[in-house]
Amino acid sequence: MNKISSIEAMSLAERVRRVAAVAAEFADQADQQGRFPREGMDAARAERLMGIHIPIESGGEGATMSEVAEVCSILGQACAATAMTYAMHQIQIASLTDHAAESAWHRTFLKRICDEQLLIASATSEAGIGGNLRNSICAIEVEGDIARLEKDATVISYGAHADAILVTSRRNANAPHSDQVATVFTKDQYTLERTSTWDTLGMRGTCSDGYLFRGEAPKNQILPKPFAEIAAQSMLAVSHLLWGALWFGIAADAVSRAQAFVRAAARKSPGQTPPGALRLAEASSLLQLVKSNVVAGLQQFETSAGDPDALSAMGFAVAMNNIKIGTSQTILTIINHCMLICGIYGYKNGTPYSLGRHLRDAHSAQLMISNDRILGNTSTMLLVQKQETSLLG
């Protein structure tokens, strides 16, 4: 049995735990230095986690979205930057798997991702449109068999460390801003000129600098489906679900630290209920709500898989939006409870109960994609979509 097959013969959970142990060891260092969590991502590659969602016939393991979400959750408990990088990569994998499998070039590329354990980034944001991924100013130029693109991307997470980037643009120079395509450019087909640096409150290790992207590639690297379809049926839902899973992981680790603090206090004063015990119970209840929210969303997504009508339905979009809103808001309340439980030991860095990194990373959740933008979209849909009132869906 060769090394690759022996790794894949291990359970996915075992492989992920080994990656998480490495990521946790360097999580504070990556945060403090604002550097890419290379140790965690190198471990993910070594355990061959990069292509697990890709179908078996294309070299992957055919992992379900729930299994990918569990990976994100476990990594989120160890290092949020590693988890976010991995989640963003898997969002691109889902888009390619679900919407480009009919293209020979993209099928070959999916196999290459598995064989070489490539890391895929995306460039959807753009100067002039902010974080509205459903609009583009730049347009791809196709001349003969060659496609060229220049894009002023305000953010490309881990762009300098990616092996390929999935870039959105207008279909052509005459297309409306919402008529978009997505194109895969491999590392040897583009240049990045840094225009802004990523010096942020949290999620510092994602290294989400801004770049002027210039790429040239064969035109068959343009995904065959319109980006509107990719976004509606795959990218947005998968983003909310995998982000929700890793945010759950951040909050779960905070609760674990708070629980350890309460247990230590109980051992010091036998027979007495520690002051933080009731608040811990409340945090545990809220954490269960977050878990239920994400799990229900994953079940709905997997039930709808392969049904374009179900994936494009307003009710489905509202449900996915609500998962993002509820999860991103609730984790801050959970972590704040944990901070109050641990007190100064949670506030200080370098203790077993430190929660500063968790709190700072969690604050990004309401901004990626902006909750206000999502609430605005949901409110528009609810003008015509009946609110779901059945427990059975």
The other form holds:
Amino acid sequence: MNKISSIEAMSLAERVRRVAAVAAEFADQADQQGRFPREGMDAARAERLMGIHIPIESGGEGATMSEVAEVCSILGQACAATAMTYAMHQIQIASLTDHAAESAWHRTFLKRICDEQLLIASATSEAGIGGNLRNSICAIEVEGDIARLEKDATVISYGAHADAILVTSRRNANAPHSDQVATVFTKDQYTLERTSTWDTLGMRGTCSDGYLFRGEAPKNQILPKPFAEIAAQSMLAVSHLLWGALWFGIAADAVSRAQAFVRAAARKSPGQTPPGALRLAEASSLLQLVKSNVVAGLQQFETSAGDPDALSAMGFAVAMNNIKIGTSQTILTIINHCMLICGIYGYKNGTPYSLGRHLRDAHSAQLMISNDRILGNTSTMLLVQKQETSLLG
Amino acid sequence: MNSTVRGLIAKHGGLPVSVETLADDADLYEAGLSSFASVQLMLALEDAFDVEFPENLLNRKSFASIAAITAAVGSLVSDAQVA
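Could you drop in the structure for the form predicted in complex with its partner chain? We only have the form predicted on its own so far.
Whole complex next, starting from this chain.
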């Protein structure tokens, strides 16, 4: 049994590496032009990576969250925009597999995702709510069997390239802002009117334009569970873990480049330690911290998987928030170290040691769900949460 | 206890509706209880009943309704009396 699963894992890694090779080739172009990383995502579809986390009985491969995180990390080393698009898609997949399996429509839809290798986007942010995904202004309107929704979405990452969108809204027109549901709309069920353009410092290929979303779908496409539960038990944790994995990937590639730079310098003057070697050692230590942080989080998530009480416990939320904070801050320090090591070759575009794209992409990490918001949220929980002081507990 | 809990919810729950309109088993999250307000409410309950919520009660479920809160606080108060 173990043997079989290790063979499958090997073949997954091989498939991902083929995708990463394609994504790496077009990474600079997608970044420069601020365009969707379609070569990388087409390759991911060709290698049938879109549905790997979906259970085998629904047509997927039942890959664990750790395996999905490894995919994100490998893609992150090649092209951060491809990795982020893939990670965000998997966040929606996790919400659907964990929270909609009892609904017949959603089960069939999961099967479709695998069969047709569909790309799923999400529309959580909305004009007027200040980036808090646990609040909505728009409300879904149910009339007979039909649900209608109009949302002024400030950001829908890769919205124009998605095959379906998971959209949050208030449960109905009388519900408070925090009483939300999520609804799947397929491409033929909505229109998108662009309201803003994604011209950014980094992560330029995710094409996270703003749109006025207008959708109409059968009401059974509304996820059966309250969005509050989906967010607490799946979406927030999975976001932090998969983002953490791909951010590790960006930093790991920067360290590889810095290491290659130091090695080349060492070869040129044998017997002498190159000036950047010490900083490389520091960067390597920091990278290990990031890796341990993400891996420990994945283990905690896998241990708690399927246990709603464990997943909605405050200690778990604090741990996941801390992973996001620690990872997003530390990768900037690491890449900056690498830049100091590679000097002008790192600063310049188009060298084997170029780090501009890495640094710009990495700067998004502190902002996508603002670290200040997350720290504020953690500080509230720490007012009552008891710290776990055991090293292994 | 129930009326003290209701009083604290009215003061700290930040609900857009009046607590009197809510049944004991009504879903407080559906009524608009945010996670921030639930922590404030938790602090107020700890102070009012001189108890501390252990980690296993620090979850969504314990604060899902007036009945759930009363039960959670009740178990803590009786534990304190036994000890």
